[in-house]
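To begin, one chain is listed below as structure tokens, in the form predicted alone.
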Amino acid sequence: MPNRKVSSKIVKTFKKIGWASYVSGLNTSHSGNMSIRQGDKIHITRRGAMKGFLEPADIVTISLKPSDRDKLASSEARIHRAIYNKTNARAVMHCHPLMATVLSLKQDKIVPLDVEGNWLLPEIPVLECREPTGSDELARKLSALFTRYKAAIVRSHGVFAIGETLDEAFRCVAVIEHSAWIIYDSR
């Protein structure tokens, strides 16, 4: 059944970015999540949705305040909500890129060596959390980081990025992964 609360333009954007995150290897078949804020509403991927093959029903609309609809949304919905409540972000992207995650195991920050990476994100903090997925701790720490940064890596978990648009947040994730491979290969 189509999600009538979400415009066809938003569905198209989610499908495009979901497909791009899957084919570029930034997510596995069911990993990651993304959202767009519109006023006091958040359009977010459904829990367990295949990002490379999203359908309108895979986009859930929730509020900026917790509600019963949250159980349909991504398990990281509280993280997205905390970011929107603390920043001016209009979009949030979360992916599980391989090399950025590998580097996060040994480094406290990533400093891109390549021109594009260093221009877009001169420093990417690596965040340590006891509970690195869907926790209040992650929501609190990550939303505080996003008052100063556009992206961060959660140690052993993956990348979160914000933007004015989902395209912008996706670009940050893609550039981080590209820069992570350059760092790794240069060693």
The other form holds:
There are 4 protein chains.
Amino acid sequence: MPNRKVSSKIVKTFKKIGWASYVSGLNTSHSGNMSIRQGDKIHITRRGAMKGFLEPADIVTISLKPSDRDKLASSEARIHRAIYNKTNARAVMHCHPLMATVLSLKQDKIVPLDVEGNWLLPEIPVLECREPTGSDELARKLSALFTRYKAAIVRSHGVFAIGETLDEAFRCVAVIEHSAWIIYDSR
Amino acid sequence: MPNRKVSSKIVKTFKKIGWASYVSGLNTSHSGNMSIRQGDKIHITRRGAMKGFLEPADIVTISLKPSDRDKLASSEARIHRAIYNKTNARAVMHCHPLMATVLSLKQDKIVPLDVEGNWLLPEIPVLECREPTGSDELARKLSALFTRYKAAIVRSHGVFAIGETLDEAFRCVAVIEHSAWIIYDSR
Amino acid sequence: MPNRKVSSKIVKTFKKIGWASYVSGLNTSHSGNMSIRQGDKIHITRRGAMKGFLEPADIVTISLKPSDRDKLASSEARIHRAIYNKTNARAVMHCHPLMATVLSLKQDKIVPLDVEGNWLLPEIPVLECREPTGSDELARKLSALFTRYKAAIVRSHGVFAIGETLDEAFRCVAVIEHSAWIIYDSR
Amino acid sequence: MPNRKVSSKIVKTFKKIGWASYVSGLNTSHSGNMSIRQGDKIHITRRGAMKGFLEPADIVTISLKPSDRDKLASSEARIHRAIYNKTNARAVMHCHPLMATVLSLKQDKIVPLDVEGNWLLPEIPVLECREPTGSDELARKLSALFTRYKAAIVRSHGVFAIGETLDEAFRCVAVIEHSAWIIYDSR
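Return the form predicted together with another copy of the chain of this protein as a structure block, the form predicted alone having already been given.
Following is the full complex, with the preceding chain placed first.
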């Protein structure tokens, strides 16, 4: 059943960014999730959607306050909600890029060497992740970082980024992964 | 000649997962195979199909018991059949991902370091493969592993995974390969 | 609002080369830019376009002389303009390929080892980049190289290449990256 | 001007295999070429075609004997012709895969470690390439190998493979590259 609360323009954006994240290897089959805030609504990918092959029914709409509908949404919906409640972000992108994850295992931050990475994200913090990925505790800690940063890495898990638009949030993820590869391969 | 025993929904799923496995590099041109169980029927990719570019005629339907039709199916059909006869799996995915294969050459199991890999598949066993890939002996040994595991690697060959759906089985393969790269690149 | 100064043939070329650069990993989500010269007009990707998913409105037309319209174009438009003013190039392609960027960190030029690279581009110079990427100074230094070379790398930034057509300019970028990987992996 | 000597089925095959070679990274923008023999005709990609984005006009038809039309065809057409004149091949695929090329720099043959590679191509010879890639001398030496092998690597250049069909020839290239990566990454 398609979600009537979502405009076809938003569906198109989700499909484009989802496919862009898959074909470039920033997500694997089911990894990651993404959302767009519209007023007090959050449009977010549903639990277990294949990000590279999104259908309209894969986008669910939840509220800025927890409700029963949350169980349909990605298990990391509370991270997205915490970020929206604490910042002016209009979109959140979460991916599982390989090299950002690899570097996060041994570093507390990533500092890009390349011009574009350094200009867009001079420093990307790594957050220790001892709590389950869907926990309130992780949501609290991670969202706190977004008052100062546009993107952060959860150790051994993946990247979260925010933006005025989903394109912009996705761009941060892509730039981080590119910078991570440049760091790794130039060692 | 298209296969009338297969619904258009199943054809769509095969095409999607086949393309997803190819574009992400989990399969090369003709590698791998996949199947869905429906009652006492097994819908499986035919011998020599290009998984990234499946057509309806590339899906053949065989029975849970061996028959003459088997010669049309993938040469590894007997592995799929053995798994269905021994477990509750509704789908089987087999791919040739690079890094899982590389690690299998020197390890007896893979233990993911990343959060998602560790949560979905805390341990992936590697099976020694001295028998031909289409042999009954390999089918017997490999299917036995699926009473305890959702996925296993055949040494120097590739990954097999099961699921309630083909999406779910594919997800296991994708997660294993992602975890394998994280292990390899973080050494 | 689509750009009426651009023919549908040129739009098709931009879309093809943009997608080709994205799917092969030569650009990340928003990186790079490309242009085609037509008389005293330059058709160029707009600021912040996703190169893999270009729409007609993502192509803006500026003049060989600076004007107010420049603010719509890519921030590196002045590099494209400087190249057109100094050479006979009909197209300019700029990408952020990983390995060419990595090698540029420590080398002053790239000399391909493979047959095709060596035949097309026997030597690719690396330009030090102390100026902002959109500066006149960088545009002056970089365009000067194109009187002798078909392609050049801006250190820690990316590759610029010229051609009679956009296909040809893109080919140079692709060949450089392929040659860079062969150099890196054969060490 | 589309080529009327080519059936739509053959065009479809060229497009599929060309795209498959590009999206999997076995070819870069303009690298490689492919052909199908039909009686005394050879359908082959034209000089400078983008293999991932073939149009009907990108396929030219030449004869088993040299003629004026050859100048439209790929510069390596004489290698294809020499192979058809010396073997029963119905198709030839040539790609520039990265790792097969890297290994060719230092090895005289590739011996796959993985099951599929070992089964399909137990040994792939590397041919020294001192002659220009379009020369008669290289065509003579390379075609001679195809009386014993299904595939061969020209040092620092790329892979040639033959088959009953273009799918089959492409499969050989894909399997070689997969095997080459397994060898390289397991060192």
